[in-house]
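Listed next as structure tokens is one chain, alone, in the form predicted alone.
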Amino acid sequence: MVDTRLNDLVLIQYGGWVRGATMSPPCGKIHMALRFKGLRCRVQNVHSPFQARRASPRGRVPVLIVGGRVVEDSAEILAALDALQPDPPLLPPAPELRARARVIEDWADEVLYFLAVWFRYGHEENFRRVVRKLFERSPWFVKLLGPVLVRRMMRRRLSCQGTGDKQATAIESEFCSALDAIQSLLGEQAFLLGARLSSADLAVAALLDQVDLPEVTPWPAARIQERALLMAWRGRVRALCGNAAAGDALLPPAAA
């Protein structure tokens, strides 16, 4: 049975998404954790760096707060879910298989990401379809100088990760032998550590599907689409996790 005191988790998040545009994937990564373990929380939005440093010295989502105590960094946060309610577990119990789970959240968090934050905001066709979504509620003088600060926050971001600075085809290919690893890593089992879903899967999936979206980045999404393998590895993942790019839909409901 699930202790009630989980139905006060509170997950701080960045707001305003717009399906699958600006969702941040390390937010959907803890979307799909919470559904996968049927967890309800309460969604508080912050809108810029400078809200988030009030929840997080780090000025970085997603935070989770639970009884009062704040635990930050998405692969923490996921331990800390797996603390909370064991059952069904994110964390592979045998410590070998616990070690590579986290090597390969620590790649898809430092690597893969960079690639997909590359494909949505270092690319200048896609870079305009996701700031058009981004503000298309916006008011005028945000449709006018949002897409400036986050054009030139992004870009900073990957200069200094290094990405940034290399050529698109470099990230292309990059990015397509990524894809290819994770099939190698499948091979013929169900999920990347064998017959269980664990924490190295949503990883993996949530940046994926951020970049799986024709009509926001179709370069991506086509070579994921590709794949006969990962596409089927995919959809196992989404029948217990659902798709990160759906948003707070993804969420089960809070309690009342």
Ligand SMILES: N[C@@H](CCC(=O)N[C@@H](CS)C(=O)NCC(=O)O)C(=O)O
The other form holds:
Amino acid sequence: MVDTRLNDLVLIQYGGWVRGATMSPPCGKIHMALRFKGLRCRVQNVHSPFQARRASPRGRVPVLIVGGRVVEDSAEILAALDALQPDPPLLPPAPELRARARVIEDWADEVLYFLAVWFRYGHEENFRRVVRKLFERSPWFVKLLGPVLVRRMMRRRLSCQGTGDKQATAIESEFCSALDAIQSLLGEQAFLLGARLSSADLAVAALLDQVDLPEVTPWPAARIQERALLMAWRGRVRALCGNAAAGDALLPPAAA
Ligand SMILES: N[C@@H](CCC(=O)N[C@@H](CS)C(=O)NCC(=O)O)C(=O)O
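Let's compare: the form predicted alone is above, so bring in the form predicted in complex with the ligand.
Expanding to the full complex; the earlier chain stays at the top.
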């Protein structure tokens, strides 16, 4: 029997994105985890690092409040959700599989993440599509200043991390190699670690969902969609966890 302790869980996230979904890969990962476990949660949207700082000194989201305790970083949040409701598990119990899950999750969070950030903010045409979406309902002065600030902040981040200093062709080829690597890891398996879904699948799928948005990032979306094995795996993940980038991962709130 699924536990649904509404009000025990509050997710602070970047929201208000395409079709009202979250625009952040690690926030999407949490939506998917909550759905997988059948947990309900209240969601609070923030729209800038300044607002995020009210919930977390780092100014980063997701932040999950679990029974009054503040948990930061999506990997820590998945562990907290497993502790709250162990069944079904996100982290495999066997130490070797757990280690593999951790390594794949870190790769998704730190390598795939910056490729996705580049496709949104480093690629000029996509950047224009992103800021049009981001600020479509903002007052005129935010529409004017917002894109300048977002461009400066995100390109500085990309440059400090290294991806921002690469040529577009190198980033595109890195992305294709990453997709091929995921297909090789899958092989004949249903999920990245075997027959059962784990945190590794959530981390990778949440990331790919955020660039499989043809209206915003058409090039990576097409590269994902042309890979049959990847699409079949993603279908299995979505059947269990929904698609946070399209706004259908979180369970609807319980009736009052
Ligand atoms: N590794 C962290 C990443 C958190 C993160 O960087 N979140 C982004 C949103 S996708 C953020 O809050 N950015 C605001 C900023 O960098 O100021 C996690 O998985 O939780």
